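Presented below, as structure tokens, is a lone chain in the form predicted alone.
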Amino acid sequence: MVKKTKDKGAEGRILAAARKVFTTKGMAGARMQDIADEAGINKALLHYYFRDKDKLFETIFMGEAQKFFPKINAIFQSDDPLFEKMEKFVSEYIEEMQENPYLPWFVINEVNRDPERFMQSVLGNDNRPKPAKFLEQIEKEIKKGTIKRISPVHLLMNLISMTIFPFVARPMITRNLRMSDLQFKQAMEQRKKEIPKFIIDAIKK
């Protein structure tokens, strides 16, 4: 019996279709039939490539996480001035969350389930977050007198939480504030400037 070989082109079409369906319908609302229809294949062929929806979701967002986190690490490691670094950090995060709105949920779930496995499979040893230079840079600015005394760790957590929370809480925010998808997107674009400005205004002397 001849063993089937998987067609990389077909696999790519499936992943593109799945990304579109997940983004528009969410993990819970997406069906394998929806993905098969979007990819222009039958459901049996879809299951040949990916046995279930969870595996498809993991494949897509694991790949996105592997591309995204090294970008953040590069910002941490750069020689940019502190305020400029903060602006780039927020902008990069929001860009990624806009493009992959379910990435935060995927990361949170995977980290809670098995943090060591996630860190190793996504980042390996070379691309793990290395915020030490960023934290040291904050301490240097404090000593120079350019910013107020603040815990570097808390400053980093403020940056992360203020950036990610709207995406994690998107259903609650859009419902309670009666925001359309377009309005939410526009608000997130504004936050690229609002978040660093708010924090910088709060800490600079």
Contents of the next structure:
Number of protein chains: 2
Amino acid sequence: MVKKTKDKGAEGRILAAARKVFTTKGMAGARMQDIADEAGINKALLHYYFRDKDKLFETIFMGEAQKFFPKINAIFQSDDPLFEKMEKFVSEYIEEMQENPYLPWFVINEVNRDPERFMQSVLGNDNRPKPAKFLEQIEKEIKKGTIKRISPVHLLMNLISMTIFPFVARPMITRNLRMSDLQFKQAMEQRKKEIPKFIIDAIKK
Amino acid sequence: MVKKTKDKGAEGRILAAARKVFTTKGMAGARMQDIADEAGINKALLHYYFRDKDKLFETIFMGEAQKFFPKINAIFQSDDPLFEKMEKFVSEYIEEMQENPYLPWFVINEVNRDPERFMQSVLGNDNRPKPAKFLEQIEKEIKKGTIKRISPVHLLMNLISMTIFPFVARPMITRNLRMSDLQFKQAMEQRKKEIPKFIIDAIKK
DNA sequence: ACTTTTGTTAACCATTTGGTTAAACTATAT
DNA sequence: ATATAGTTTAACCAAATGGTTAACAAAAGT
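Having seen the form predicted alone, I'd like the form predicted in complex with another copy of the chain now, please.
Once more the chain from above appears, this time first in line as the rest of the complex follows.
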């Protein structure tokens, strides 16, 4: 589909198109021609603004990864009480993924493809996720006796898994559970409350 | 790396090589030449045994998907009590993924790429996952009053998410939590008991 | 007005990649 | 031994794909 949206300049249209193509097909599956078509411009113009496929991809990937990670940190680093922290995490994350459903698949996919680059680029900045504080907080609550004895790492994995996985495996889930798009969206909306409730029920003494 | 493992015939070596390349790079990222090199044979021989890339991929994908899905069904359809069923699911699934760590990423990835084919091929057979019985079983337990009121669908999502997600996002997790391969393996081993315990704590009255 | 810089395109190029062909090699049957 | 069917390879081909070039158009300085 060719968009001639003249409101954005060429560069903006390229970025929007590249984002769409890369995030749905991945680096390996994306074609420069597809991006050009989607942006409604000549293929050579891609190379005028962004030297080559790698550079263009890097630009997109960084932008998307920024959406995916820093949010975690803001929550993990805050001084909120544990349960509130988890509620915020689930809620904000699901909100983000409702708007950008491709996000977790794309980021995880490309991190799997080349974990090194991920380490250096995304984690090199100050926005690398630092779960230490969160893990300590869990241990504190255990010692205080407010929650059951549980491995902080497993609790963290459970939290993240329940929040993100349904978006990664969306097609599989909707097919097998015979859910419409709307039903899926509503289910994810419910999970903003279901997941924290589930976790609190599991660990609260 | 070129293997000249003569124990398997050419066809077997091709399948093993194709499996390795496809499951790590995905359909779009896999190169026929890579598969030939990995199998230590001439590229033309690939087309002698399997007509083209699509046919070869289909063969591999079907085989891997068979590992990924039918196991679910065997457990879901059984007459075991609910908690036992969940324990078996977690335990057997993690066991399978410990042996084939690429499995969930590969299957989910390719299902995302083309959900239709997935529907027709994998789900066309009798081994399509049928969660109905499992969902009903949950509702029965709720009515019996043995577990708390919880949406069966969310409970199922939680179960699957906690079991599978760490393997899908493995590189991200090990990097951010500074885990070695061994530590990850041990953590997954622990999860065979941690996840059922977590769920039971969350829902048992 | 006109010169220079920036933006955009059509045509082209080199490499990669999936796939083919014809010949050679191997085993097996006659 | 030799014909035959199955197996394997080197060389080749055509299409796809990332990238370049040269010319042209549009803005921006002067």
